[in-house]
Amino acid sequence: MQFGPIWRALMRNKTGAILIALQVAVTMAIMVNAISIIQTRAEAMARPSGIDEPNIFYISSIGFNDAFNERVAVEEDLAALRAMPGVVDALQTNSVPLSGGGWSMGLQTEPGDDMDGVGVAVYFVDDHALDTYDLELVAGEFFSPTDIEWREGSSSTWPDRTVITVAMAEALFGEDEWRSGVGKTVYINNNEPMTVTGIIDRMQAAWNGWDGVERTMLVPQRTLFGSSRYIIRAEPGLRDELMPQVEEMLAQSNKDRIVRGLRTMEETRERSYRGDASMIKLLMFTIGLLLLITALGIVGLASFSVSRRTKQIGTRRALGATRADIAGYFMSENLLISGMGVLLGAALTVGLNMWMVDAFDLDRMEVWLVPAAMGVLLVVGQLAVFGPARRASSVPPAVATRTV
C-alpha cells in the first residue's frame, strides 16, 4: 500500500486525522503513566515483610483498675500462650508490622548533637522473637534470656544491645560492609551507646509508605505500657483455630482488663494495602475507559469515511481494485494517524512523567513501557479500523453507476 496517496487525501479532510491522533497521544500519555504508578504501587504491595505472615495473628490486652498487674499479666499470658498446642511461639511487643502505629527512632554510628541519625523503626521484643515472627538470623547473636528487661512508660534510656535488619546496617555501615556491623557501636538518643549484636535479614516497619520501612531494629525489652500486644504464631493450618481459642482463654484469665484487637497479619496487609489497591482498580479502570474512547474515536473517523467515499470506493472497485485493497486503504490509513499520534504520544508519556517525578515525588517509568504502549496503541488502532474497513471492502462496484 502506497502511504503517499493516502497521506495527501488525509491533508484534504485533515481536521478529524488531527483529532484522532491527539486523542491517541493524550491515551498514551495517561496510559503509560499510570501504568508506572501501578507497577510501583504493585512492586510494594508485594515486598515480603520478613515474618511468617500466613500463621501469625496478634490480640491486645488492656488494663482498667488498679488491681491489674501488667508484669504478672504479661508473663502469666506469654506462659500460657507458649504452652498451647497448636502454637509455635508467642511475644509482647509494642507494634506490628505494617498495622501503621509503631515507634521510631534515629541511630547514628558516631555520638553527638550535630550528628546526623538514621531513621529506624523500634521493636520491644524477647528471646522468642525469631522463633515467633520466623526471623532469619544472618550475622552475630541473637539476645538470650538474661538480656530481656522491662520498660516502664516513662523510661527514656535503652539496653547496651539491639539487633538490626541488613537494610539497617546498609544504611549505616555501607552496602557492601553491611556485616561489619555486628559488634560495632551505635548511638540511639544522640549520644547513648547501644552494640549491635545481630544481623537479621528482613523485617519491615509499621509504615508502609515510609522509605524506610526496611530499617528496623529489636530492642530486648517488654513493655509496660498498660496495654499489652501479643503476637502469636501458629502451626500451619491451626491460625483460625486458635484465635477465638486465644481470645477466650485471655479474657477468662483476668478479670481485670478487656481484650480486643483480633487480626491476622494477611488482614493487616490488607488494610495497610487497601489504597494502594484501591487506586491500582481506579488507574485499571482509566486506561480501560480511555482505549475503549479511543477505538470508538477511530471506528467512528473511519465510519464517516467510508460512508462519504462510498461511490469512490466502487469507482475502485469497478476499476479492478479487490476487496483486499479497498480494506487495505483503511487500515493503512488509520496505522499512518496512529502512527502520528504514537509518535507526538511518546513526547508528551515522556514530558509528563517528568513533570509527575519533579511534583509528585515519583519514580521514573522504566523505559520499555514507552515503546509497549505505542504498540499497543497501534494494535488498538488496527483493530477498531477493521469493522469499517470490512465494510467498506463489501461495497459493490455498481455503486460508481449512482446518482445521488
Partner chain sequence: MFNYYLKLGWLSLRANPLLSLLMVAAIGVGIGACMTILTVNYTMSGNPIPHKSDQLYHVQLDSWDANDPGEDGYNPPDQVTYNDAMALMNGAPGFRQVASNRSGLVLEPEGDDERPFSVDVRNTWADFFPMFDTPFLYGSGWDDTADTTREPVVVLSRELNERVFGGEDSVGRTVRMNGLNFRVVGVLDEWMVVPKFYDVTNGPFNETEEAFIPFNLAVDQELPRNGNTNCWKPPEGDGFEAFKNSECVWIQFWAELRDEQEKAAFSNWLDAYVAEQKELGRFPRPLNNRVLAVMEWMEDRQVVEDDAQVMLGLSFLFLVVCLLNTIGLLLAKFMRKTGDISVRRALGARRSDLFRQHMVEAGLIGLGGGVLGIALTWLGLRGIEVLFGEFVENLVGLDWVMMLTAVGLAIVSALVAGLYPTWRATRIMPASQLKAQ
Given for the second form:
Amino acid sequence: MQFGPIWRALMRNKTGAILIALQVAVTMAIMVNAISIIQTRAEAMARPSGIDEPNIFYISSIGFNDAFNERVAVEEDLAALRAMPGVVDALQTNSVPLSGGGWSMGLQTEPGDDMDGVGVAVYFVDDHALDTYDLELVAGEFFSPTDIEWREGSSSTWPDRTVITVAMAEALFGEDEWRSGVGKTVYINNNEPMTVTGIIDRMQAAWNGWDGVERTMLVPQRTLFGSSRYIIRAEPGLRDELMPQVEEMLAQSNKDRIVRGLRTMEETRERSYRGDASMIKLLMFTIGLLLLITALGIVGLASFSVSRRTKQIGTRRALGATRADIAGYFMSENLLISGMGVLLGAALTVGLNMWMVDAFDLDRMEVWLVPAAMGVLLVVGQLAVFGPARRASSVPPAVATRTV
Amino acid sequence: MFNYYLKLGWLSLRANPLLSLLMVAAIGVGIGACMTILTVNYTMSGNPIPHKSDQLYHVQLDSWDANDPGEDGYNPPDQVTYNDAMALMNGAPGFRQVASNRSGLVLEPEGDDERPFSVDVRNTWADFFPMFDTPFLYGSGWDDTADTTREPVVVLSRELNERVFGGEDSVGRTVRMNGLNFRVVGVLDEWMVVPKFYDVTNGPFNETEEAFIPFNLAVDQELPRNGNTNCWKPPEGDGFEAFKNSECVWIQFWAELRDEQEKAAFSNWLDAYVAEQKELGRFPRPLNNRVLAVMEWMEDRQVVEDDAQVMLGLSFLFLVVCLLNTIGLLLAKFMRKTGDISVRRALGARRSDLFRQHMVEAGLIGLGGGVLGIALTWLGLRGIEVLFGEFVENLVGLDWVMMLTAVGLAIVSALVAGLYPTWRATRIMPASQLKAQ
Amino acid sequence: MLSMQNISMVYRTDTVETHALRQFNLDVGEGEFVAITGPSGSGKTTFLNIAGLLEKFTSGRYELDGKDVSSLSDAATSRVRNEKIGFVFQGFNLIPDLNVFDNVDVPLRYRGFNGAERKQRIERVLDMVGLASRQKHLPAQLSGGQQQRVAIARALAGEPRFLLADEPTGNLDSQMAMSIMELIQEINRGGTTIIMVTHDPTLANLAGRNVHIRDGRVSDSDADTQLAEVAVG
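Mind sharing the form predicted in complex with the partner chain? What's above is the form predicted alone.
Now the full complex is given, and it begins with the chain already shown.
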C-alpha cells in the first residue's frame, strides 16, 4: 500500500484526522503517566514487611480502672498465650508494622544537641521477638531474657542496648559498613548512649509512606502504657481458628480491661495499602475506558469517512481495486493518523510526566513505556478501524454508476 | 427563536439517534469521570464551617529545636506544648479560645452483661461548643466553671447517646469512663465537619469524637492521651509532671477573633509572650508565630491529597479526549446536514441564525450528557466508596452544587466542542441545488 | 424590478479560470414572467445563483427592486433573500426532518413574524397550493408534485416580490408538471415577478418572455429561433 496518495488525500480533509490524532495523543499521555503511577504503587506494595504476615495477628488490651495491675496482667497474658496450642510464639509491643500508628525517635552516632539524627521507628519487644515475627538476625546477638526491663508510660530514659535493621545500620554507618555497627554506641535523645548488639535483616515501620519505612529499632522493654498490643504468631493454617480463642481467653481472664482491635497482619497490609490498591484499580479502569472511547471515536469518524466516500470506493472497485486494496487503504490511512497521534503523544507524555514529577513528587516514568504505549495505540487503532474498513471493502463496484 | 432552535435541535438529534446517543455518552462519561473526582476534591477542600471560618484561627508558636528542622521543616509545629496552651488559655485576649487534644477512654455501661467498650474522646474547654457552633440535641455544653473546678461532666455524641441511653434525653445521668463517673450535661445532634479542621493532625477526615470532657480534668486525672505527640527533646525527668513541663507538642489551639483589631491584639500578645519566654531560655528559633484562619490552615496542611489532585488532572484530560470525540462526531453530523443548511441559507437564514441553531443543538447534547454525567458520577462515587472503603465515607456525597456543576460543565463542554463544527456549518454556502456527495 | 449590468463571474482555481458569465445584461420589469433557457454549461445555474443572491459575482452591477445589492454584507443579503425572493428548486429541497407546516414556517421564522401571523400565513399559502389537509405530513409521505407544491408554498409564504424557479418541474411527470406550471402562472397573475430557469422549450413558452443564455452571455438573436433549434435537436 502506498502512503503517498493516502497522505495527500488526508491533507485535503484534515479536520477529522487531526481530531483523531489529538485523541490518540492525549490518550497516550494519560495512559503512560497512569501506568507509571501504577508501577510505583505496585512496587511499594510489593516490599516485604519482613515478618511472617500470613500467620501473625494481634489484639489490644486496655486497662480501665485502678484495680488493673498491668505488670501482672502482661506476664499472665504472655504466659497464657505462649502456652496455647497452635501458638508459635507471642509478645507484647507498642505498635504493629504498616498499621499507621507508632513511635519514632532519632539516633545519632555522635552525642550532642546540634548533631543530626536519623529517624527510626521504635518497637518495644522482649526476647521472643525473633520467633514471634520470624525475623532473621544477620549480625551480633539478640536480647536475652535478662535484658528485658519494664517501661513506664512517662519514662523518658532508654535501656543500654538495641537491635536495629540493616536499613537503619546502613543509614547510620554507611551502605557497606553496616556490619561494623554491631557493638557500636548510638545516641538517642541526642546524648543518651545505647549499644547496638545485633542487626536484623528487615522489619518495616508503621508508616508505609515514610521514606525510612525500613529503618527500625527494637528496644528490650515491656511497656506499662495502660494499653498493650499482643502479637501472636500461629502455626501455619491455625490462625483463623486461634483468633476467636485468643480474644475470648483474654476477655475472660481479666475483667479490668477490655480487649479490642483483633486483626490479622494480612488485613493490616490490605488497609495500609488500600489507598494505593484503589488508585491502581481506578487508574486501570481509566485507561481501559479511555482506550474504549478513543477506539469508538476512530470507529465513528472512519465510518463517516467510508459513507462519505462510498461512490469513490465504488469507482475504485470498478477500476480494478480488490476488496483487500480498499480495506488496506483505510487501514493504512488510520496507521498514518495514529502514527501522527503517537508521535505527538510521545511529546505530550513527556511533558505531562515532567509536570507531574514536579508538582506531585512522583517518580519519573520509565522510558520504555513510551514506545510500548505507541505500539499499543497503533494496534488499538488498527483494531478499531478494521470494522469500517471491512464495510468499505464490501461496497459493490456498481455504486460507481449510480447517480446521487 | 430559542424555542424554535430547541425544537430543531431535538428533531435533528432524534433523526439520528445512534450518533446522538454516542455524543451524549461521550460527554456523559467525560463529565462523570471529572465530577466523580471533582466531588472528592471539592469535599476535601470544602469549607467545614463557612459562616465563621474567617473568625476562627489556628494558633502556632515556634517552640521547636534550633538545630533540627521538625516534621514541618523550619515552620512552627502544628500543635502547642502544655505550658504554652495553659499560658494562652489564661492570658491571651481572644474573644474565645480553646486548647484541646484527642483521647480515648473505656466506657463501662451499666448492667453486668454489657461489656466495656472504648470511645473516642476530646479533652476541651467550655468555649469549644459555642466557638464551633456545635448543634445540641439535649442540654448544652458545660459551664466554664467546670473548666476550673475540674468537674467530671461530659457531652455525648448523638450516636454514643443512642448506644448508652437508647437515644433518650440523658442530661443529668451518669456514664462511667476509666473508673470516673461523668455527669451528662449535653448531647450533640448529628455533627460532622469535613475536613475535621479543628484537629487535622490526627486525621482530617476522621469522624468527630463521641464524647467531650473538660481538658483540665483529663490532665489532673492523667487520663490517657490518644493523639499525635511530638518532642524535639525528652522531658526532664520521669512522670506526668515532667511531660507537662516538656517541649512536647500535643495540643491543638484555636481562637475566635471577630475582627482585625482582635486579631492584631491577639498576635501582639503572642509575640510579647514568646519574647518573655525567650528571656527564660525557651523558643530558640526566631520569632515565628502563626495565626491562620480555617481555610488558610487547610491550605497550609494540604488536606487535599496529592492522589486526589493527580486523579483530578487526569480526569480533566479524560474529558478533553471525550470532547475531541464529540467534536468529531458533531462535525460528521453537521456536515451531513449540508443540504438543510444551504436551503435555510437560501430561504434567508443569516450565518448568525445558523450559528445559534447549531449551538443550541450542541447545548442540548450537553444537557443530555450532563444528566447522564450526574448518574455516572453517582455510580463513580459508589465505586470510589467500594474501592477506598471507610477512608472516604465522608467524601462521596453528591450535593446540589455538584449536580448543577455537572450539568453546567457538560453544557459548557458541549458548546466548546460545538464551536468548530458550528463554525464549519455556517460556512456552508447557500445553494439552489443539493449536490450529491 | 431586476437589473443586471455587465455582470461577470469567473471561477478561479490554481490552474484554471472559468468564465461562467461574461458581461451579462438583463432587465426584468415588475410583474414579468421570464424564462431563462440555454444548454447545459451555458451559465444558467450561475445566473440563478447570482440573481438569488446565493453567490457573489466578480464584477458588474446588480440592482434589485431599485437597490444596488452588489456589495451587501452576508447578513444583509440573507435579509434580502428572506424578504424579497422566493425560491423554488428542481429537487424541492424540503427539509426531511420537518413536517409540511414546519417547512413552510422556515423563512417566516427568520423573518421574525409572531406565532399567530406565521400560522395564518402558512395556512393561507397551503390552502392556496391545495395542501391544507397535509400540514402534519413529512415530505417523505408526499408525492413529488405535492412536495413541489409545499416548496412553492414555502417560497410564497413571505409574500416575496420576486420568485426564482429552477427547473421547477424537472423531477416531475408531465401531468404533475402542467399543474405546477398552472400554479406558477396563477402566482404571476397575482403580481409576483417570476424568473424561471428551464431547458424545456414548452415550459419556456408559457412565460411572457424568453431569454437564452449561451457561453455566459444573453444570446439576443431571435430567441424563438434558438428554442426551435433546441427543440428540433
